[in-house]
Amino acid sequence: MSDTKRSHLLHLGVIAVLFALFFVLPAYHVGNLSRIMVLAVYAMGFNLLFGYTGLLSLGHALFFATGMYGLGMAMNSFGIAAEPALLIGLICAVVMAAVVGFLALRTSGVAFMIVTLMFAQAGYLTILYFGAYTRGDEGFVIPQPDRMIAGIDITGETARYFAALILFAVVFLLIAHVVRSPFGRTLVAIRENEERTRMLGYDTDRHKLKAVILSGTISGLAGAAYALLFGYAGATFATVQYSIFPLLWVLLGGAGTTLGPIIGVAFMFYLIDLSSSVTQAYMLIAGVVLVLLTLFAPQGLAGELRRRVMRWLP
């Protein structure tokens, strides 16, 4: 079997399975896998540039915060329909991310992970400005009768979870697609050695910049969707903390690998689940793990299994 059908097969597995646990899983780990899906999807349009490009981005939380108040804004400040509010969301973080790799890509290395994170503090102060409009820390609340798509109340558990499982599938298989097609082993080169890709002919910045949008897209889309699923915008997801969570999923699933986002992102999530009932020192435990992993999985969860077993997962 070629290492194209095995990675199909593997990806169509994984969705298959997170469709299975619907229906074998208690009701409170149907919405944590829920909510997991949709951080995995912020996961995955950080690990498209940190991963595979090799551009550190702290600012991610900008692009995440723009898709949720994008679509938050439209439907609590203009009544406008979830539809059409997921597209103004989505859009906003499109040419939010433009803006901000345009802006950004003049720098590199340890610049642009500063100009990033100077962007979105930016961000997170716009936010706290204008609370009279955003609600400032506060955030909040999209009513319930409007979270609404083609008809279907998305506010119950069963179509929020099919809801958030169609959201991750089409950008997991998205992601799968981009990272096996001639541009996503062009940006794989271009973290290598961009100066030999640039030898090569490649136009390594035009490369970066739709690597950097296309991420900033994906991550605008899943703050969009929480949002709307879980019914709550608030300034916390502009921080500095939601920009290094997906570095901190990522690097714990493996950087660079298709899988890594999902595993890291729920490895993560049940590890402070479980230590916080154990102990009000979760954050401890879950520190001697992480450093535990680091020291042992330097390339995370999914990059140890591919390095040891399954090189030709992606």
Given for the second form:
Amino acid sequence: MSDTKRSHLLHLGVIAVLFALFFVLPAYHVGNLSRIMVLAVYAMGFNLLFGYTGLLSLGHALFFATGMYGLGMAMNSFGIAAEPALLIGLICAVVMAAVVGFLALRTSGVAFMIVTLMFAQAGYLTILYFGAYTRGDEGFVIPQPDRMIAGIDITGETARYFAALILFAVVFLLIAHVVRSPFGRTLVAIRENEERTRMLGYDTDRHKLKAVILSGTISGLAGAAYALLFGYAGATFATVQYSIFPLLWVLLGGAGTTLGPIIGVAFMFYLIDLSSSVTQAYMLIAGVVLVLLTLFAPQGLAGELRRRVMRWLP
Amino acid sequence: MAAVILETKGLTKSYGGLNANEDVDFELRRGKVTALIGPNGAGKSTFVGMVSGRIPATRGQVIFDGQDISALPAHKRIQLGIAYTFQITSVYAGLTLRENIAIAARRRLGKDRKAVQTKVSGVLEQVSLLDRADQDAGDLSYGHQRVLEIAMGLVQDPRLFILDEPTQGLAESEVDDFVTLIKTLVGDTTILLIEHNMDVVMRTADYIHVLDNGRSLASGTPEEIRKNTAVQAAYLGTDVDA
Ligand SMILES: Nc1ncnc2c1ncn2[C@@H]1O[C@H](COP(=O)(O)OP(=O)(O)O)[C@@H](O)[C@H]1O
Ligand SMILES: [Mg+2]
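Can you give me the structure for the form predicted together with its partner chain, which would complement the form predicted alone we have just seen?
So here's everything in the complex, that chain up top.
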């Protein structure tokens, strides 16, 4: 079987499993999985830039929050319906990513990390500053009756699960396609050796800017979807913590693998969930597991899988 | 078509007070092999770096095929048909050999997977690395990595192929293969070869250009250079083909 075929089967298989899980899992886990799938979209956006292009942004919460507030404020402050609001959230994220990318890519390495971190911090402070409209730290609830897509109420557990699954599937297949395309292979080339890639005649600056925009847009889409599906937008989602989360998820799951994000998010979600049901000191357990994983599976779970058994894993 | 494919005028690179290249005027004949020689630190790598755009010039002009490319960024120059191999091996260590060459091929062949595959296999065969195609480039021996570097240039079908000390670290038999390879390219491809191994220079070069201390010292046919007393002096009194 060719690698392309295997890759298609793998990705469709994952989606099929997620579909089937809805009918098998108890309600509690179905709820968790909805959240995990939306956060995995965020992680996939981050992974495109970090895992595939080799650019470490410490400010991706800015893109997540941009999508979230773009949609949230369009709906709450302007009374716009969910579908166009989703589009507005998406457009806001594209613009934000283009601006941040254009400016931040003048730097590289540690400076890029700092600059993206600073942009995100500025975004967070802006949300607080305009607290009269954004409701600051407290955030705001998007009323249930407004949360309809194509006439379907997506606040119920079932509709929400399938909305999250559709979103996840679309982005998952999109990423799977992108990373196998010439564009995606060029991003990997830039990650591996930027100077060499430039000297093969590629406009590496342009590729990196495109990667930031695509990555930021997907992260923003996740933010908008999160607000819509869970009915809440708040400044917490713009904090540094929410910039660090996707890094942890992707490192755990496997940077530069298509499966890494969903694995990483699910793993961390249940790690905290399970350990907090056992002890108050759950962060300690979570911390120890994370350290062990970093020591023994430095390429993350999917990365280890690729290294040991499935070299073709995209 | 003009007989000269590449020309530089007053090309200069200063690092602080030091001029790594100073007012280098140079002409490269189309379809020929020109060797760029000179002692270590003479400025050979700096020169080809400025030609390819990798190193920004302090001043001076680079004219490629009648077009002034002095202001073009490196990738645009490469896109005009200039391929460049690094003196210090620079491959994608974490990717397979096949993917290394495919990246080089894809810039021109783009989305046409079949064409890329065919082209890559052809070049792998040409440089006798087909049996190692699926190994990671980082796991190859140093000599094979040098050959891979050359293959990444070849696959671009360049009009001008710049090679910076390609035979450094190659075994005797690999050097012979390299000489044979260069001879098959002559005519379609113009080759600018930086080379320390005088045997290789004498076997391949139609013309030789000598740099010393960042300045042009001499240029001419191998015969003329061999007899040139200034060149002999630069090589510490030894005969250049010694
Ligand atoms: N990045 C740099 N900064 C400062 N000096 C440099 C740099 N690169 C090269 N040089 C100096 O320029 C001179 C020419 O170097 P180079 O072009 O590498 O010579 P060659 O390739 O002929 O051995 C040397 O004296 C070298 O030390
Ligand atoms: Mg050199």
